[in-house]
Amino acid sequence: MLLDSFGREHNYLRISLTERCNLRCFYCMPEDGVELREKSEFMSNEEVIQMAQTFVQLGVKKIRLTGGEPLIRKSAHDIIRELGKLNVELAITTNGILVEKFIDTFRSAGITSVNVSLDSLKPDRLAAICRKDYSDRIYRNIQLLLNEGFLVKLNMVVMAGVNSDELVDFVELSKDKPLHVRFIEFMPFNGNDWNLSKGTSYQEMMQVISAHYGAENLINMPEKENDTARCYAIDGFEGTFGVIGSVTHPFCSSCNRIRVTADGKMKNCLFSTSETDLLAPLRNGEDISQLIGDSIQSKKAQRAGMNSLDDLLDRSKTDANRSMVSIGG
């Protein structure tokens, strides 16, 4: 098992297949973009297959691909294929404009579960948090991933003045769909320009969603280990929702998560700005599960040691982490 010095099991791995995504949203990538890098930087398919097996082997039971998107990677559908092989639990997060291209290859890779980032239901509004739009297609294949029988969550970065009056709206998506809606706080990376004063609290959202519905119709779903979302129903509906307050309500006490980055760099936490290189030593032969254990050995009680907001507002330490596009979320 991967332990920390305070006892956590990580035992979930979320890998980032490319920095690359059809989408630019604000929040995630930079406005003018990542610096494009030769391919040789990246891990090739078959790194991504070995990198995956040593974590299995050191204990993972859950793989997560996410990018930038996914799902343009060339290789996507081997990838997704091979990675079935395993035995692990395999899941995606994508944007969902591929999605009808994938439908077999997630059956045969046993994906039962997708995570579909969504930020409006407005499409004009979609195609500037976006700065594209394809909102048809988006809406399209959600429809499809539900008709298909898969489980399909939901996220929505809520950002205030942006989409926080859409609150309401999607938790009503899951009225009459097993839609598992998960409200995201905006979160501080390089190049989102972010501040306190453009997210909306954990607290801010529930206020406006008990508001609405009384907070007698809410009903508590049972809290599953190292759930990063508190989790609602409403009475009566569907579907669920559920907050993730990784900036006001931390869930890092139950951190059970891995990163490894599109160029194989290992990150023990979202918001480090340390990173362990696993690719180099791997292509020399070398054997990484040392490092990987070394670097679970050293993660932080709570994001990175970054334990109050006052911290999170010092850019000097956001900024020096990556923008979200080329961490993987």
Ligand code: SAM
The other form holds:
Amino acid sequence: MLLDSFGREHNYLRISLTERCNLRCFYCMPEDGVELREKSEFMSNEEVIQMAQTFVQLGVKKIRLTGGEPLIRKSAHDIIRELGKLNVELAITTNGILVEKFIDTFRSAGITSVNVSLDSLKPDRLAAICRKDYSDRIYRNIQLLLNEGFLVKLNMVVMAGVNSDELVDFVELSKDKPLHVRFIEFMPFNGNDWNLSKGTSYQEMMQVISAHYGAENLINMPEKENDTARCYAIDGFEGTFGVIGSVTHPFCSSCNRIRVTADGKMKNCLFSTSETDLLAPLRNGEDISQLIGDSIQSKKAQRAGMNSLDDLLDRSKTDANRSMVSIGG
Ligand code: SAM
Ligand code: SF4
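Same protein, the form predicted together with this ligand this time rather than the form predicted on its own?
Starting with the chain above, the whole complex follows.
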């Protein structure tokens, strides 16, 4: 069991399959893109599987594939099918563009729930946020996933003056569709030119939604262990909505997450700037279990030691991190 010094059990691994992407969302991908590197610097298919197996032996119960866009990796089908054989819950976060090619693969790997990022219901606006226009395909593939019986979670990064006027439209989607909408506070990473006023806070989001539906009609869903979102149901709605307040309402006290980047570096926190190289030792035939345990032991109580909002506002600290696209969100 991977216990940290605060007694938190770490049983949820997020593996990035690539730091490249077919979109260039401005809050995630730096304007100049990510530096192209030799293929040998990244985990091969076998190394991804080996890495996953090691974590499963150490107690990981859930693996989420992410990126970059995980589905653009040519071998994504093979990796997903192989990981489906492990004794874990397998999940994926995708921008949805290539989903129609993966329905059978998801099924055969036992994936039942898919997280899709969607930041606007207005095609032109979505294209502007993503700096590329695949809006029709994304909308179509979300519907396809629903038709095929997958549980769909929509992730929306809410940004003031960009898409914050669509909060209620997104909640309305859950009226007659079994969709779980998750509103995410905009977070600072290298190259995304973040500042607090560009985001919409948990409180601001709840004010807008409560004003529309009436606070008395928002039903607090029971909190699940390790859940990052505060979730709500509205009477008569098929789906639900939730808010992930990583900036103003951090959920670190129940964090169970570990990340491995596409180049095989372990991050014990999304915001941590220190990383543990697992790939080189793995290639040398070394047992990486001790390194993993040590990294978990060194995990800080909150946001990699950024305990206050002031710390998060210090761009020198957040700029020292990678861009989100090369971490794996
Ligand atoms: N390409 C896939 C996708 O877009 O779903 C997976 C990778 S993406 C980095 C994973 C998640 O991180 C997405 O839901 C995205 O919206 C979120 N994300 C990226 N940058 C973010 C930021 N600065 N603040 C909050 N969420 C962010
Ligand atoms: Fe690509 Fe996902 Fe980042 Fe958008 S949020 S640039 S789709 S990795």
